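Next comes just one chain, in structure tokens: the form predicted on its own.
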Amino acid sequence: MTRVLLMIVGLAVPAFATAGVVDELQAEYRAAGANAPSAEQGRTLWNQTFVVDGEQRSCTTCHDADLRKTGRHAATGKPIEPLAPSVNPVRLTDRGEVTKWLARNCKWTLGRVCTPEERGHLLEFIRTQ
């Protein structure tokens, strides 16, 4: 029974450190002037290809169209874990990483820094995977 209930919590504690982590994020967005978060408009920029430095470049360049899949890192083929929580319970659940990789993969991505309301549809999108 012990045992039962140990691997129930363990489960758990990643669902809620997501819903944190996220939910506050999130908050801040809303006060920054974001709309409310849209999964759906989270997954229309996941897929959207943008040119930068003259190559094509989308998410789906290193993460893959399915979250739940491992990725590969486009210029060093490293593979890079699942992003999707169903997956890999200990994405978007520690708060420096988000806010690093969103910043930088945006950065690459888009070329340029995406806006409070992009950081918040993708931040949906990914913990809806």
Contents of the next structure:
Amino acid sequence: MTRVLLMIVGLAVPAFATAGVVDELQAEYRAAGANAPSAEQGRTLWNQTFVVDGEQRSCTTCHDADLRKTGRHAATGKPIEPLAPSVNPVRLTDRGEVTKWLARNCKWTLGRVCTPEERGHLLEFIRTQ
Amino acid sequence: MNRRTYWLLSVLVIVSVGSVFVSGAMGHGDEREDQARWKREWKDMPRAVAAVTNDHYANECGACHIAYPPGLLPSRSWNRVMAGLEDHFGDDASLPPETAEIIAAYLDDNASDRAGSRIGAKIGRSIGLSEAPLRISETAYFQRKHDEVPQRMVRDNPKVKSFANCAACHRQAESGVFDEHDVQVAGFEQARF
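Would you mind generating the form predicted in complex with the partner chain now that we have the form predicted on its own?
Up next: the whole complex, starting with the chain shown before.
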């Protein structure tokens, strides 16, 4: 009985973890003055092109427009596992990973850090994929 | 020619030839000794470079490119890489100080000039002592080994894109094996080399 219970808990934890990390961050962005996160605005941002260092850059340069697909690093060509939690459940489960990559990749793609609101939109979009 | 002249000439020949040998040996003695030592050491080294064993390094540095086996560059190169993570070939690859410290120590301990492998030793020998290249692909040994690879297989090949993408062709790169007999260029699987 205990075993069965543990198994159920074990299966349920990853699902909660995704919700947990994203919800926790969304609350922090709201506290920092961000408007309510919108998956639609996240999608727009995801597909938007920016010019940085004379180069056209977008989230889709390395990830794909379809987040369920494997991407490829623009410079090194290394495959990047899908970002969509629906096909790659480890995504959005580790707070450190989420904040690290949002910080680094906004700098590369937009040429600056993303505002809390932009981060909220992006996370809201990614979690629905 | 009388006997005496013959004898004098012989001595002269022996002395001059001998001096050439002696001066040659004096001029190249260090180099020859170095060469001999290198051959002895090289024979005892494993062919493959040691595979990556540090989880921090594998996870943090293996996200955008393969976690290059540290034995492919000398420690002075790794120190330079770790000192410039904020602008790592145009990407921000900065790390929390405690993680950076662990990774820097791992790279230093396992660099080509600390842990021996045939391939690491050959790369190391192709780098000037005052040089600390940031890219393995900048080293003379790497370039010599890849000078026959056409651009259509690498830069213009969407499945490879860059020489940084070792594993696209060296399928066992992550285990430290870069033997040319194991090469299979992504997208050119049917090609024979």
